[in-house]
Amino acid sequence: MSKRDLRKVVILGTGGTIAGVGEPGLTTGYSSGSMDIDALIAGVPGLKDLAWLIGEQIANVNSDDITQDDWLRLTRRINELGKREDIAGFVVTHGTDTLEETAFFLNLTVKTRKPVVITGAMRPSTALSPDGPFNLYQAVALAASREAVGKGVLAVFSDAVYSARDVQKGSTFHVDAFSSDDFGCLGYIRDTVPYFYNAPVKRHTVNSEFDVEEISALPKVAISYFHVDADPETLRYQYMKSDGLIIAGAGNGEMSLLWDREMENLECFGKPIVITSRIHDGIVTLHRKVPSNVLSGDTLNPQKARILLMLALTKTADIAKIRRIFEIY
């Protein structure tokens, strides 16, 4: 392919391990977000042969320091650039700790059918065998492909392509740290060629009802984690300090009688409570009787249910309408 035939891809850098620098050869003790996006691009052999590249630095931090302001800035920049006919797709480089959260937020808020691909690394750039260059190479190839159009925000890691809704980090150190558990990947990418076998069916991107262009701050939603002997006072405290609450329950969203009673006591305040599970796989069905302001998080993990509830609360405080939102997203 000649240079003039290449498609244009924007790479938006946010930092993370993929831009990390440390002691040569080591995989721990590094500083995340030490390289800027231009250095990251320059460090991947053959990357500029895949597409015309535009690099922009949105942030340069450990992904544990990503904020909702960064999410809003990313969404708005993608929405702005997505209107340009000369741009074919986007890549977001990101730390792995909260990659799945940023991916899901973008999946619900960007307004383009063009590919938006998020990737990162488990090893810093200075490690003996860094995985970042390989992941970035495949992400650019996917973002430039026509096969990825209309499939929502995608995550690429170690040859696999995942839906932003279902991708989860499952290891603290393996290079193939990401999966979608029960749902599997959408397909593979080998060298520069994507192979899709599945497609997302839940609503996303251009079909999403969420618009954050004029929003300066998202509603406050907390997560309460249930465990043996968990104090119900923590549940009440977080609920009263928030606009809505996610509970990470055991098994099928289960919790102690003390927590169930506390939920009943909180029903009169009317703010939504979404029950999820601390288990990676499965659906929360809520067959038992629950207060009227309590609903199921379906298959979403606690951190993703939090994002959906925050966005739902930008539209409505009506529990029935929020329940509908969780059913279709």
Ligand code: ASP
Second form
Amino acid sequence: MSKRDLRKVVILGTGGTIAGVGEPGLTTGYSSGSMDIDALIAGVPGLKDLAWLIGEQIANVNSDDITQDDWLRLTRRINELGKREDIAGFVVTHGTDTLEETAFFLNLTVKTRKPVVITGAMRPSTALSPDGPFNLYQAVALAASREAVGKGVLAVFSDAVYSARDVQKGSTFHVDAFSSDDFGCLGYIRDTVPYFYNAPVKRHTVNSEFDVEEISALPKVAISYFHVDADPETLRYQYMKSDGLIIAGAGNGEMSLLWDREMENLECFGKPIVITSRIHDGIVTLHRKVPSNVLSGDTLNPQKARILLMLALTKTADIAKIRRIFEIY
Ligand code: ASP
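Got the form predicted alone; any chance of the form predicted together with this ligand too?
Let's see the whole complex now, leading with the same chain.
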């Protein structure tokens, strides 16, 4: 295929282990976000034969240092470039630690049906057998494909394609670190060919009501993690400091009588409390009686529920409306 016939894909670099550099051969003790996006692209054999590539550096950090400013910049850049007819799709390179959060934020805020594919690596570029080049290769192939259009933001990792809503990091070091647990992946990618078997049914991208074009700061939402002997004071402290709170409860979103009682004490303030589970699989169904400002985070993990609550709070403070948002996204 001549270069003129290739589809155009924009690769937005944010750093992470995929851009990590360390001692030759080693998989630990490296610096995340060290290599720039053009060097990353140049280091993958055959990548330039898949698409006409444009690299852009949005950030170059360990993904634990990603901020909402990076999210807003990413969304706005994708929305801006997405309007251009000559661009077929997008790849975002990202550290794996918070990849699922950025993926879900983009899934709820980008306004394009064009493929947006996020990927990363568990091993730095200087490791003996780095996984980044292969993941980037597959991500570009997917972003240039027609099969990925309209499927929301996708994550590609180790031959599998995941929905941004459900993908989670599940290992601190295995190369095959991502999964969507009960929901499974949406499909596979073998070399450059995508095979889809599922599609997301929850609302995303062009059908999402969230618009962050004019927003400079997102509402403040904290996460309180329940454990044996958890101090109810920490719950109160985090709630009072925030516009809304996520609780990572035990099991089906449960917690001690002390925490239940503290939630009742906080009802008078009316700010939302969303109950999720510290278990990464399953749904939280609130069958017990809870205060009027308390709702379920559905199947979202605490960090994803936090993103949805922040975005919900940009639209409304009405608990019934926030409850509806948690049902449909
Ligand atoms: N700490 C790294 C990061 O998230 C881990 C990785 O990318 O795999 O940037």
